[in-house]
Amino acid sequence: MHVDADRLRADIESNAEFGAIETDEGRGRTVLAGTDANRRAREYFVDRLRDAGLSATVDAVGNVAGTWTPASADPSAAPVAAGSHLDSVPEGGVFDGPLGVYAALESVRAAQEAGLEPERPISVVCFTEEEGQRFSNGLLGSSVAAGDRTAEEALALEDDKGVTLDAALSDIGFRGEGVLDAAEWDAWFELHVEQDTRLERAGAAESASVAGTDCPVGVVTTITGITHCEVTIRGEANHAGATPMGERTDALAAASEFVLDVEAAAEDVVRDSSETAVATVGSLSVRPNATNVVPGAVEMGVDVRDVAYESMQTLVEAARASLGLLERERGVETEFSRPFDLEPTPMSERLRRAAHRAGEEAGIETVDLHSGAAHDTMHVASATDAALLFAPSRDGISHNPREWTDWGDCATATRVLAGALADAAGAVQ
């Protein structure tokens, strides 16, 4: 199959115009679910689906699917699906999401032009609000498709102005009917930018010995588990000048020890048991947050991730133990909760093998690696076999206008996706 790199680039660059922002460096966009920019991105996508001879449907939460059912395919057979999302974070980049959507469409166009005859239909999918910047914490459309959330629950979600998802989708003409059901798919593939430097480093090492070598394509083994913890430390607010050092119960000083304890615990786990473990105290809210007042309370958000759930549990327990020690030694009061917990998600061995075969047949290097970020594929994997592929990211930058994947690497990764899709769909020439 021949992937048309220029056509793929044209689609991604056209999509980049929707919600485009001015930036001193790179190319950025802001596309939140249910906005006018989102409407234009969706309309362009639907037009491209129909241009390629795919049907186009929109479900109740705005998930868009285009399906190719050639004469060779049994229309009642479970489809093979691929895609990603078209929304972005505020002032995000142009590859995160759109590469996966348009690589999936280009894979179908390449199969059509090569005269392949798949036994199964192939669907190209755009999920609603993967980034979670307006109505949810993320992965909204895929959570409904996977049966992890009802359409009614999703449609009732409100943004910070009280606008529901239902109203926002209706306003842009993408409040459809029914629910896209991932359990009806035989397989699911998603191509995404890596958002790390492992593929870039691997490509640099290889090209040092073999001139002209491209970066390899990543085949994800496991998507990391994610736990979010909420921590509150309460001391006593008091005058910064009149309160002696020995008579203070400084909540921020205690929180500082907690932050370092979490970091040290993660470093211990990386050294002793799991090199992929990470833990981050990423948010702090200090009260009363005044220069001349000893801090009385601190609220913190903790993010724990790994491909091994046992190490995540170890880090959560280390955080709890740190709080217990602070209560005893500093006299503070603490609260701890764990409102969000996703276990690691392994990818389908069957589909991973198909991706590696596709790379081998195309003369493209593929490497196994894990994903440290969440993706729609996490939800889909609970409903059917799923696979996640990575294209390299320059300097690992993402969610930023400087996010960049070389156009050649986009096409190379799409060739692997196209081959894996054809394999899974039983396509023959």
Second form
2 protein chains.
Amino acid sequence: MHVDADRLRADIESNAEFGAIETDEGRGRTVLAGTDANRRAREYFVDRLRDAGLSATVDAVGNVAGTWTPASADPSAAPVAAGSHLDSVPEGGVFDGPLGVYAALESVRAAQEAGLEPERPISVVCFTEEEGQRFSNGLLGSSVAAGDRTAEEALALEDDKGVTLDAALSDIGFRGEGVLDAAEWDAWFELHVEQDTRLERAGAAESASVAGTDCPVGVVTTITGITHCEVTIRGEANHAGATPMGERTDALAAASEFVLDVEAAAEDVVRDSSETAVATVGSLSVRPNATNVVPGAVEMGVDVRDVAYESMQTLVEAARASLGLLERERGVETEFSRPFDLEPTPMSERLRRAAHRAGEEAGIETVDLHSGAAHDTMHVASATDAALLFAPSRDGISHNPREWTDWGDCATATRVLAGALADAAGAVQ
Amino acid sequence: MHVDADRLRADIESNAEFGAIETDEGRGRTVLAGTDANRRAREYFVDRLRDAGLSATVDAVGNVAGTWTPASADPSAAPVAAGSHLDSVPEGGVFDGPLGVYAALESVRAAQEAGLEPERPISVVCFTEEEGQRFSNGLLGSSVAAGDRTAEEALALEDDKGVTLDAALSDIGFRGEGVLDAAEWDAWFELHVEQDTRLERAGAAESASVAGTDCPVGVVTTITGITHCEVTIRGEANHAGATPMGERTDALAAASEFVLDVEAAAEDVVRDSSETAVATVGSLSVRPNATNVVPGAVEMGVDVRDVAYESMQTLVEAARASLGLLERERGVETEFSRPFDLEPTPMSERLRRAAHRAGEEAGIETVDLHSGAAHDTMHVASATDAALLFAPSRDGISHNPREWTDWGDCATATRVLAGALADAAGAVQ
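Target state, the form predicted in complex with a further copy of the same chain; input state, the form predicted alone:
Full assembly next; the chain just shown is listed first.
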């Protein structure tokens, strides 16, 4: 099989035209679900599917699938599927999502040109609104395809102007019928940019000893679990001049202890038990937030993740313990809730082995790593065997016009994807 | 001299009608400078001045003064003046400002009725926009009267809709001519609510041993100095899931250390050298402030106050030292500025003695304390001898509909003011 690096690049660069923005930091794109830029990206994708002889379908929530059913395949066999998403965050990068969509398509084209004879059909998929910037918190299309949310629920979601997903998809001509069902797939692969520096550093370490070695391709072992906690600390707003130090119940001073307690707890877990654990107080708002008023209340958002659910529980307990201590020692009142909790998602052993094998056969190094970010594959894994591959991200940057993956690394990762897909589809290479 | 508690209460309650708001927590008022509510409050005040036979003048920035020049006085002698302000914060209380204005007027009426024969004229003054909620940062009218700002500068100030003070005052009929000149006064007194609990606690402590003892009246020794610092901490915004703990430069975690360092430094100064010192991180804003993003930057506002300028300097240095340490230990970048700095303002010894003497003669306990809040008297003190008296605030609450001072305490404090004013004006009681 020959992956055509130039053809892959041409697709990603063409896709980068839709919603393109020029910034001082580089070229990015803004492609929110159901916008005109999204329509153009989808139409270009459907055209490329048809060019490759794939039959394209659009489901009720706008998920697009193009299926190749070669003569060698049993048309009634469960297909293997691969893909990602074409939407972006505002001022996002050009690789996050499109790499996985067009690498899947390039894998099919490469299999066709190599004359492979897979036993199963192969589907190339684009999910709706992975980034969750308009209608949802993200992973929208895949949640419907995996049966974790009904199409009706998804279609009724509204953006901040009251426009429903239903109306927005109808508007751009991508409100189809039926629902793409991930449970009907025999296997699912997604290639995505890593959004971290582990592959880049692994490549740099080897370059130092072996000339010409590129970055390895990542094979994800587990997608992190994610908990979001909402915390409120209430003290007493008071005059910053007339309230002596000893008579204050300063909500921000208490919140500062909480932020540092959460950080220290995560560092402890990393050192003692699970090096992949992270905990972040990402948002913090103060009331009344005036320089000359002792803060009366603070609201915070906490993000806790790990591949081990146990260490996530440890971190959540540490956060609650910190609040209990602050109530006793500083006299504040606290509230704690955990509105979002998703356990870690292990990837399919069978498909991970297929990916490593594909790397070996192509002479490409593959390494195991976890994913600290959420991906559509989290949902798909609840419906069928699923795997997630990573291409390196320069400096780990994503969701930013500075996001970059070298074209050579894009092609290298696509070669691993193509081999694994062919393997899973039962094609002898 | 007989201070008429009912007449004083009637004035304060009538004034409370202007801009009145009913809330769950009590009755408050919203009287911003140059609004219709402010016009009504000013017109009522001018009527009361005239009722008492005082000639009322309005200066270019809307400061109102009513002067009593009795036959006993040399009309060319420097007058003694007393007053405060009639504007409020949004949803403020009914005592903050009006107590000082109407207590000054009641003092004059009491002196008249007692047949006192002062050697100097006595002026009752209302300054424009003490609270600084529309055109300025506060203390606006007094800054002009003290020569710390020109009338032209003040009149050109705009609210957030682009309306100038000049236009707003013209609109309500209080854009006068000339400038009230505090340097022409022989002395100045302001009675204000304490906005703290020291008088209340002193009263409660004595009630326990002496039946029927009310709260004492406060005689301010020094008005606190005030420094405002602006601090920025820059880390690196990053994906909360994909960025390991060891690879973060979390601006909020660094800012949390700063908040606690500032608090600890103030507690040290209070314990070791100056118990009146306070330091507050009152405002804090995070960017991008999303639960799933490691904070990239934090901006903070710091308020530092004390009656000893040396300890204010110590606290500012401690804040800078904290930032230096955070740069070295956490790799953040920091910025520090000190856009506002006012040294402590000692009150006139002569007038403080007059206040204590007035208390003794009326059988009212007076206690020395400092003011942690800023007042118009800060500006007046740069132009002439000035004194500040405090009436107790229930639970220390102000700038809030819950603000309250018992009517008996209002009258008691007014008796001290009346005695001190008469003393300073050279009247034999």
